[in-house]
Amino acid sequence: MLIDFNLKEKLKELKKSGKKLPGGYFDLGIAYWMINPDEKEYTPEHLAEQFLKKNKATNKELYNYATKKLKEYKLEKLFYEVEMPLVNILADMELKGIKINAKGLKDLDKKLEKELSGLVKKIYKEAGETFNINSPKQLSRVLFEKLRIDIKGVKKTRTGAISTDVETLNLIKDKHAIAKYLLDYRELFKLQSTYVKPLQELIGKDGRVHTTYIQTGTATGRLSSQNPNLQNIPIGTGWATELRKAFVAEKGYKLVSFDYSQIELRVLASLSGDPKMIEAFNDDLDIHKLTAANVFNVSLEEVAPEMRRLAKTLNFGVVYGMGAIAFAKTSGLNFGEAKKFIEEYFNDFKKIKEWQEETKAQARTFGYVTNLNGRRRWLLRATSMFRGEAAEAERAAINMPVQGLAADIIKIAMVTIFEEIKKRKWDEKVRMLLTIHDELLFEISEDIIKEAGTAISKLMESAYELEVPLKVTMKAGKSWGEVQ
C-alpha cells in the first residue's frame, strides 16, 4: 500500500507516464481531514505537532495514529469506500479537463471591453467627473458627498466609511441612475477579470482547461475547485450564459449535466422526519409552493410568485440556520415580518425545529455533530460564553449533517458511476468532467447519450436511500451554456 500525502498528484504522474497504479493507497492528509475537518493545513509537520505533539513524525507514525482514530470515530467505511476511490476519480477528471472555445472566449472578452467602456462613460457623465470606479473610497465620495444620495438604511464599513458594496447599490438604485450603471459595471468587470481573462491564460496545449479539486477544502465534506475554480462559474444572466457557451464538447460528443434536485431539502426532510415535507417530496409536489401555502395559510392554487419566492428563500436558509436578521436582508422583508414568517414556518414544520434543537444539543453535549455516514465536525465553541461564537457553532451544527450527507451522496454516486463506466468499457465514450456541488457534468458520445444518460441517472438516484426519493434532472447541449 502506498502511504503518503497528496496522492492525487502522484497518481496523475503515474497515469501520464503510463505506469502501473498502486494496488492500494492511503492519503494521510485526507485521513486527518476526516478526523478533524477544521484544521488549517494537512502537512506532515503540522499534523505531527497537532496530533502527535512532536516536531517531526514518520509517515508510519502518522498512519498508525490515523488508522486508530478512523476506527474509533467509525469513519473507516467512508474513508476506504468513498474518499480513497475518489482520489483516483478526481485525478482522472483533472487530467481530462474540459474543452474551451478559445476564439469564443476572446470574442466575449472584446464584447465585455466594449460594454464596460460604454458603462464607464455613462458613470462619468452621471458623476460629472472622472474617477477610479474600482476604488471604494473614491466611489463613496462621489455617491454620498458630491451627488448627495440619501444614505438612509445604508451600512458603514469597519472604518466608518459609507459602504459601496452591491447591497448598498441595490438600496440606492431607485434614487440615482448612476447606481444601476455601477451594478452593471460590477457584474461585467467581475466576469471579465475573474473568469474571461484568466481562463484564456489557463487553456492547455490540448485546448482544455484543467481544474484542481481539493478534497480537504471544506469542513462539511464538499469538494472545492481551484486554478481555475470551475464550481463558481456564474449562471443566470445573459452574460453568464455567454461565458458558459465557451465550455464546449468535442466533435461527436455533447456535454450532459445531471443535477440532484433540491438534495439538501430532501436530506433535511429525511433527517427531521417532518411528515409534511416527506409527503411533499413523496408526492412530487413543488416544495416551495407547499411551504408558501402552509405559511400564508392559502391553498396551493392561491400561492402567488412572490409568496413562493419568500418560501424558497427560507427553505434553503433553514438548512444554514438562517435567523430573522439574515432572512430580512435576503428577502427584502423588515425584521418584524421576517421573524413572524420564520415563526409561522416552524409552526407548520415542527419536526424540523425539533431536529435542529436536538442537533444543537448534541454539539453542546459532545462537542461535535455527525451526519448519517459518521462524518463528523468538531464544534467545541457551541458552549462558548460569547453568544456570537456559540450561535455560529450552532448554525454550523445544523448545516453540517445536511450538507455533509448531500456531499457524501454525490461522492458515492461518482464512485459507482466510475465503476459502471469501466464495467461497460465506456472509457472513451463517457467522460466525467466536472463536479459542481449537486451536479455532475459529463462529455458523452452522441451515439450513446440515451443509454448512458439513463444508466447515470439511475445510479445517482439510487446512490443513497433516504425517506424521500432522490431526483435527478438531465440536460444536454453542445456547450455548457446550451445545457442550461
Contents of the next structure:
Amino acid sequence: MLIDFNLKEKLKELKKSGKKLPGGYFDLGIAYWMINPDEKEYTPEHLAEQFLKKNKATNKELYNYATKKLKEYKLEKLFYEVEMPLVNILADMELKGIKINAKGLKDLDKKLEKELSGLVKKIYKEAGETFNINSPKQLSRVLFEKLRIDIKGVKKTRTGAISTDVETLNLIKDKHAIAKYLLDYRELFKLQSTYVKPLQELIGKDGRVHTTYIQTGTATGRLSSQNPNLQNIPIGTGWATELRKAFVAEKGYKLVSFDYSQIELRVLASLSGDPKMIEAFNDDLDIHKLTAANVFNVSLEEVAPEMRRLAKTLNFGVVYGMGAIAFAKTSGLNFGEAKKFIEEYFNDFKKIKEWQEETKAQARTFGYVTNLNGRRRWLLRATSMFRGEAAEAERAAINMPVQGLAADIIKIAMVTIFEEIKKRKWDEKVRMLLTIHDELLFEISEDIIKEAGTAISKLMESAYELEVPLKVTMKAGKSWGEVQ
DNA sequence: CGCATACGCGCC
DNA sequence: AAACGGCGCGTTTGCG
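Given the form predicted alone above, what does the protein look like in the form predicted together with the DNA?
Next comes the full complex, and the chain you just saw is listed first.
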C-alpha cells in the first residue's frame, strides 16, 4: 500500500506515463484533514508538529497516529470507501479538463473591453476627474467627499471607511447617475479580470482547462477548486451566459449537468425529522411556496411571488443560522418584521429549531459536531467567553452536519458513477468533468446520452437513503451556457 | 520588490 | 456596529 501525501498528483503522473496504479493507497493529508478539517495546511512538517508534537515525523509515524484516530472517530468507512476512491476519480477529472472555445472567450473579452471603456468615460465625466475606479479608497473619496452623496444608511467597512460595495451603490442609485455606471462597471470588470482573462491563459495544448480539486480545502467536507476555480463561474445574467457558452463539449459529445434539487434543505428536513418539511418533499411540492404558505398563514394558491421570495430567503438563511439583522438586510424588511418572520418560521417547523438547539448543545458539550457519516468538525469556540465568537461557532455547528452530509452524498454518487462507468466500459464515452457542490457536469458521447443520463440520475438519487427522496434534474447542451 | 492585508465579489 | 454557512481570487495599498 502506498502511504504518502498528495497522492492525487502521484496518480496523475502514473496515468500520464501509462504506468500501473498501486493496488491500495492511503493519503496522509486527507486522513489528517478528516481528523481536523480546520488545519490550514496538511504538510508533513505541520502535522508532525501539530499532532505528534515533534519537529519531524516519518510517514510511518504519521500513519500510525492517523489510523488510530480514524478508528477512534469512526471515520474509517468514509475514508476508505469514499475519500480514497475519490482521489483517483479527481485525478481523472483534472487530467481530462473541460474544453474551451478560445475564440468565443477572445470575442467576449473584446466586447467587455469596449463596454468597459464606455463606462469608464461616463464615470470620469460624472466624477469630474479621472481616478482609479478599482480603488475603493479613491472611489469613496470621489463619491462621498467630492460629490458629497448622502451617506445615510451606508455602512462602513471593518476599518471604518465608507463602503463602496454593491449594497452601497444600489442605495445611492437614485441620488447620483454615477452609481448605475459603477454597478455596470463592477460587473463587467469582475467578469473580465477574474474569469475571461485568466481562463484564456489557462487553456492547455489540448484546448481544455484543467482545474485542481483540493480535497482538504474545506472544513465541512466539500471539495474546493482552484487554478482556475471552476466552482464559481458566473451564472444567470446575459454576460454570465456568454461566459458559460465558452465551456463546450468536444465534437460528438454534449455537456450534461446533473443537479441535486434542494439537497441541503432535504438533508435538513431529514436530520431534523420535521414532519411538515418531510411531507412537502415526499409530495414533491415547491418547498419555498410551502414555506410561504406556512409563514404567511395562507393556502398554497394564495402565495404571491413576493411571499415565495421571502420564504426562499428564509429557507436558505435558516441553514446558515441567519439572524433577524441579516434577514432584514437581504429581504428588505425592517428588523421587527424580519424577527417576526423568523419566529413564525421556527413555530411552523418546530423540529428544525429543536435540531439546531441540540446540535449547538453538542458543540458546547463536546467541542465538536459530526454528521451522519462521522465527519467531524472541531468547534472549541462554542464555549468562548466572547459572545460573538461563540455565536459564530454555533452557526458553523448547525451548518456543518447539513453541508457536510450533502457533500458526502455527492461524493458517494461520484464513486458509484465512476464504478458504473468502468463496469460498462464507458470510459471514453462518459467523462465526469466537474463537481460543483450539488451538481456534476459530464461530457457524454451523443449516442448514449439517454442511457447514460438515466443511469447517472438513478445513481445520484440512490446514493444515500434519507427520510425524503433525493431528486436530480438533468440538462444537456453543446455548451455550459445551454445547460443552465 | 515581494508579501500581507483590505476590500470586494463570483459560486453553492 | 455587527453577528449568514462554505469557498477562491482580482486589485489596491502599505509595509518591510
